[in-house]
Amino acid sequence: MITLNNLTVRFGGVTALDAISAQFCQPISGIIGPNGAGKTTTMNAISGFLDYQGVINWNDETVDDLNPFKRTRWGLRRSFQKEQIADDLSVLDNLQAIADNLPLSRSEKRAEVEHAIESMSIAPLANRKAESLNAYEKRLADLGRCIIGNPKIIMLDEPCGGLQQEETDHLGELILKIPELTGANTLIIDHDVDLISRICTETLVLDFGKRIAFGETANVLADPKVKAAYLGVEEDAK
């Protein structure tokens, strides 16, 4: 369970996140909202990239005192809108780079890399340099990096952005396997409402840095405030 308690981020006089509280109890949860709503800022705060007020817990473990590097060793993984894989390294070496920074034995690191390759079905890509991969193949490699080392939290920032529908469907199926593969709680940002509906049991909706809805995904997407803020549908006149 990931708990955000009064999470607040300010950039000078601008409040990017305004006392956001939520308990993500389900294996896979979504964060949605219009552009500029604070979705990526939330992930950046959880990652330790930003100064924030409030408390971030995972199963009653507080991560607030950990810098980004220590959060990674603790068990935080994430992807970004732009894949963070080194183009001049093979897929295998990109996966190995994650394992090498974890407190594991050599045999455990090797087993984690092999597990990631098998789970993502990327053995044919393992020895190819990342620069030779297409966008979808890079996303698969990036997802492989996220499941290495018994992660506790996995965050995916627009994992299916720009992909074809068939590719999105397949990546969605792989994401659905993450809780079983790793036991991690997974948070997803994506503008594809169909994807969020399919793979996220619960969803947080942000707008202008404020929480406007949180709960079971189907109920959240039916909320008039969400339709007005995110889906572009006017609320019924009061």
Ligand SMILES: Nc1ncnc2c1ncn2[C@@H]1O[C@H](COP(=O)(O)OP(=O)(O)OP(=O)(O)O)[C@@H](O)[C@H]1O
Contents of the next structure:
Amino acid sequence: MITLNNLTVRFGGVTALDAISAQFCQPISGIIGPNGAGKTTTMNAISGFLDYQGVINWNDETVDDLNPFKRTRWGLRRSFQKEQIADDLSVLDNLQAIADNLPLSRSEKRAEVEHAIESMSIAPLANRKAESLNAYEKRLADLGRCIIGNPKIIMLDEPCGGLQQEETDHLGELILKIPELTGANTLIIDHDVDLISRICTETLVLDFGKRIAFGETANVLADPKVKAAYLGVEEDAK
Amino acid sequence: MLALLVFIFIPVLAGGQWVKIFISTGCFILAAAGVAFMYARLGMVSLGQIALMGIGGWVMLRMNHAFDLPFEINLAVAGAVTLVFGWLLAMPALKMRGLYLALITLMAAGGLEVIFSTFRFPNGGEGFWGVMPSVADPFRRPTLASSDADYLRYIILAIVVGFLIIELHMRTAPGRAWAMIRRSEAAAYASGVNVVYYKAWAFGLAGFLAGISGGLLAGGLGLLDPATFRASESIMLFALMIVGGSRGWLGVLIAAALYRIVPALFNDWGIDADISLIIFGAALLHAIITAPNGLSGQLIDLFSKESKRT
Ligand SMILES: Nc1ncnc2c1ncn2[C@@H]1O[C@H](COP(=O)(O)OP(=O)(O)OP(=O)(O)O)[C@@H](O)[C@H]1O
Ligand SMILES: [Mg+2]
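For comparison with the form predicted on its own, kindly provide the form predicted in complex with the named molecule.
Okay, now the whole complex, with that chain kicking things off.
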């Protein structure tokens, strides 16, 4: 269970997150909202990348006192809106780069990396340099990184951004496997509402840094306020 | 293989003057390897490498004239002290990136330039600074390598060891952590990398290589001149490293060869050595415009095309 309690983030005079509270009890939950709503900012706060007010808990543990890299060592994993794997390392080394920093023995680290490669079915890519991968393969490697070392919280920022429909479907299947692979609570940001309603049991909707809805995904998507927020965006887009 | 061939033949073939030039080239290869890995693997621009080399050289001379210890121990002390200076340099630099980092290292190099030219290098005189006018005490080379040709072999061996140390880092946890830092600090944090620690480690390793190369240079020449370690020299070495290519050992060899051998050749041919500056400038433009991986990248591409054709 991930608990956000009055999470507030300010950039200068701009309030990017305004006292967001939510309890994500389900294994996989979504965060949606129009562009600039504060979704990525929420993940950055949970990562400890920015100063925030409020409290972030996982079950009974609070992560607020940990700095960013200690949060990872504690059990936080995330992918980024723009993938952040190291181009000059092989896929294997990109996974190993996380295992290196976890409090595990050498053989446990190797086993974790192998487990991740197997779970994502990326063995054929393992020794390829990351720069030679296509967008989809990079996303697979990224997801592989996230399941290493018994994580407690996994956050995926638009994991299917820029992918083809089939690729999105397959990645969705893999994300659905995360709970049995790791036992972590997973948070997903995506603009693809079909994907969110397929894989997320609960969803938080943000708009202009405010929580406008939270609850079971189908109910949330039917909420008139949510529809209005999205319609507003669509009109802007035209 | 190549190292072995070079090891056997160069010291034999080269004439007296040239052995000396190769010795100093070898020292700069080690120093360049330090800047190159910082730049290629971490994306950090350090413009203080030759100044750090000066520290290594100073410590080496100081140890040599103060105590009666073997060469290797003096060299290890020179490497260790310079490693610590590398860390000191890292302190203000850890929070900075790109241009600001480069400027900080350049300022440090400028500061050291002033110190070197004020206090000069120990040559056997009295006191802490150990400088006496005109004459100088002899410098003790390693017992195994007291002739110039043997000393050149000693340096080639040191270069091979230096390259192996870097390669070992690249294949283990530090190399992976550095690659994540280069991607972005967010990526590094998300991988659990302690960014400050691994950046400091990189500065330490580059400092260590600079210290060893400075110590070896002191052994090669017996005396050091403050002009060798001017801040502008650090900039020059960095620029030539870009020309050579920062990603592999070949680029580093090219950089050091351009830095030391080209001016010496010009001298030999009776051409003004300053002409080499113009050539370096043109080469830098060429590299920036057409060869992101430097001349070594172009050579490797050329060879791999050739071998595919046959
Ligand atoms: N480091 C920062 N400094 C200043 N403002 C920022 C910073 N990061 C985000 N913002 C602002 O905070 C707001 C929320 O941004 P955020 O990236 O969280 O949006 P998002 O919901 O992830 O949008 P998108 O769907 O486009 O990714 C935006 O107005 C953005 O401009
Ligand atoms: Mg975002």
